2 protein chains.
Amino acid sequence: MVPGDMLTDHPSYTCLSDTEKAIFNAALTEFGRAGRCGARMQTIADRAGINKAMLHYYFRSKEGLYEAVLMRVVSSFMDSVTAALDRHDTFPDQLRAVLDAYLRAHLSRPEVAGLWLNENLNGAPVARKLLRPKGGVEGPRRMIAWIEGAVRDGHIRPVDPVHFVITFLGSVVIYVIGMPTFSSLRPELASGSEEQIRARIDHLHSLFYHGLKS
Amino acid sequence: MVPGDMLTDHPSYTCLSDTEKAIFNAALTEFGRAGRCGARMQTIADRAGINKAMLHYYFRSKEGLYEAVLMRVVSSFMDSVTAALDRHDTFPDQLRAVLDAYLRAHLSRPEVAGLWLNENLNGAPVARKLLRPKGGVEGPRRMIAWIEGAVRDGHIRPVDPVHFVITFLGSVVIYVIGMPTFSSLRPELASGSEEQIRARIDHLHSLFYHGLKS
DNA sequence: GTCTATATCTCGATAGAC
DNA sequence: GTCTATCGAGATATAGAC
């Protein structure tokens, strides 16, 4: 849909039929809004402009649809993160690039954060499958290795890589998901304007850069 | 229940009848586990050791019960944060005390984070009501004022107080809520042991302290 | 205040025509 | 592949006795 969209540019998306794409987009919106349990098959069908029975024709069940959506979405987001890492050399540049890519990916698809959080409320069975060392998505482990490398090379002070990656990812996710609450502290935040996006990236970059430097 | 529990020590809790307390605790657990839609009134009744009809006697509907639980819980958590601020003088000590209080509050009631997130997925009507300037809960605005004061007094470098508070609260919330995912990166995290709690607090304290100091 | 029994409704899933 | 019609499980909510 959007040019440069993390999701619709992904190879595993472009090969879908039009109906499958419509279902997929509708399901993402609905699952992100209402969660695994709160989502309604009827709403997804309406939004996709098809019949409810068709959902069961393409995906056996609601569970099947949920898993398909979640796996595709998490994979493409994590791929965008690792791609950003590969495009830069110095630590500060990489830090900014990953922040930029990850925040913009989430802002362009705010439903994804909701999907992942709801998944965690249910024990994250699908997300855990996606993170398995062999055959899973490599984004988080790649980020951990990135921090480990920066510590080893003396670019940043010694820091627990797992804790930092949790803080890093969380600072972006929470900004998107908590927006309804935060915007009552500062209404401009909810505009999603380029100015607000840059302000968030600048804040996180300087906080983390100073927080990590040797 | 637990001595020192943020919730059960709160004045608005201790004046409830035994049945109301039982309902309240059961509802908190169930709503946190399954979300606003996934929660089952039958499960809440069973856990509270009462009949399903009693839930509708004390709280008119499922929605009413949900709102009552959420408002009470968010208030008491935010009160624990401001109390921690008042107990210390220097910025580093306050930073550690608030981190400690807020993380332990969430770990003692992991359902609360899930409740707040589900609330945001629905546009956060209750949370926004709680944050209104007059008559609402003062925790977040109190934290913002704390950061503003520290900047003004030269204890920390100039930083956007709202963005920092978002990052601060989010780094704690995401740790609790994302545990099912993160524990597949490092299984020990899920133990919730004192060692793991301290490691998280130490990480965040040093990251934020170095990230903010003049 | 507390319970049993039940009304009412919503939703996922399927059958079967086209 | 796509639709209409419907089944049946399971949930909220209430009626009414005690």
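Numbering follows the first chain given and starts at 1. Throughout, rigid core stands for the largest set of C-alpha atoms superposing within 1.5 Å between the two forms. Remember, predicted model here, so these are calculated numbers, not experimental data. First, how it differs from the form predicted alone.
- Positional change of M54 between these two forms reaches 2 Å or more at the C-alpha, relative to the superposed core.
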Given for the second form:
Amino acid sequence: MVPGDMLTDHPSYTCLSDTEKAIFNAALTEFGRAGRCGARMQTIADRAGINKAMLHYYFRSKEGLYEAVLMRVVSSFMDSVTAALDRHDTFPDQLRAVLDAYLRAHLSRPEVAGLWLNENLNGAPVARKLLRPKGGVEGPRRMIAWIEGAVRDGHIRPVDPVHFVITFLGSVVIYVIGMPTFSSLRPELASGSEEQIRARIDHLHSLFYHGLKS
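With the form predicted together with the DNA already on screen, would you show the form predicted alone?
Here you get just the chain by itself.
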């Protein structure tokens, strides 16, 4: 378990059996590396330390396993965002808390960035289903409502809330995906130290807040 791991701390993970946890972790690594189409069930079974027959006992198909992994990732990451919103009252504090939660979630599980990348390169069929207006994950819509409320109450200037969410989420994901490249410009970024994490949060908070102020 990674300290502060949003996935392993989430109730949907803690209720799993040890075998299910091993399968989930192995599948996340494989899907993040190879994508849904390129991943192999045998590789996932080997990573989990089980045989392929047992893997198919828990998940009948690769597609079912992939959907379960992506659902757990989306739910846990978005729950961390909404929890951060609920812990604070002012917009600047909420902004910093959401940045902190989402960035740390990705840094604790960098393979998730690869999962997003591969899913979108293939048209995002599963993510689109998970984020559908009715019955889908609430996190992104909660963020949109948060920005709409901040505009309505005069805390920030009028902005397109969907474009804000795209820019906000993208600023975190590209940081994790591009780390091997970015660290050539500033080697200390690759350390993932608390100092570097706070520096990234401070930078994004200043950039977003001053760009949004009314």
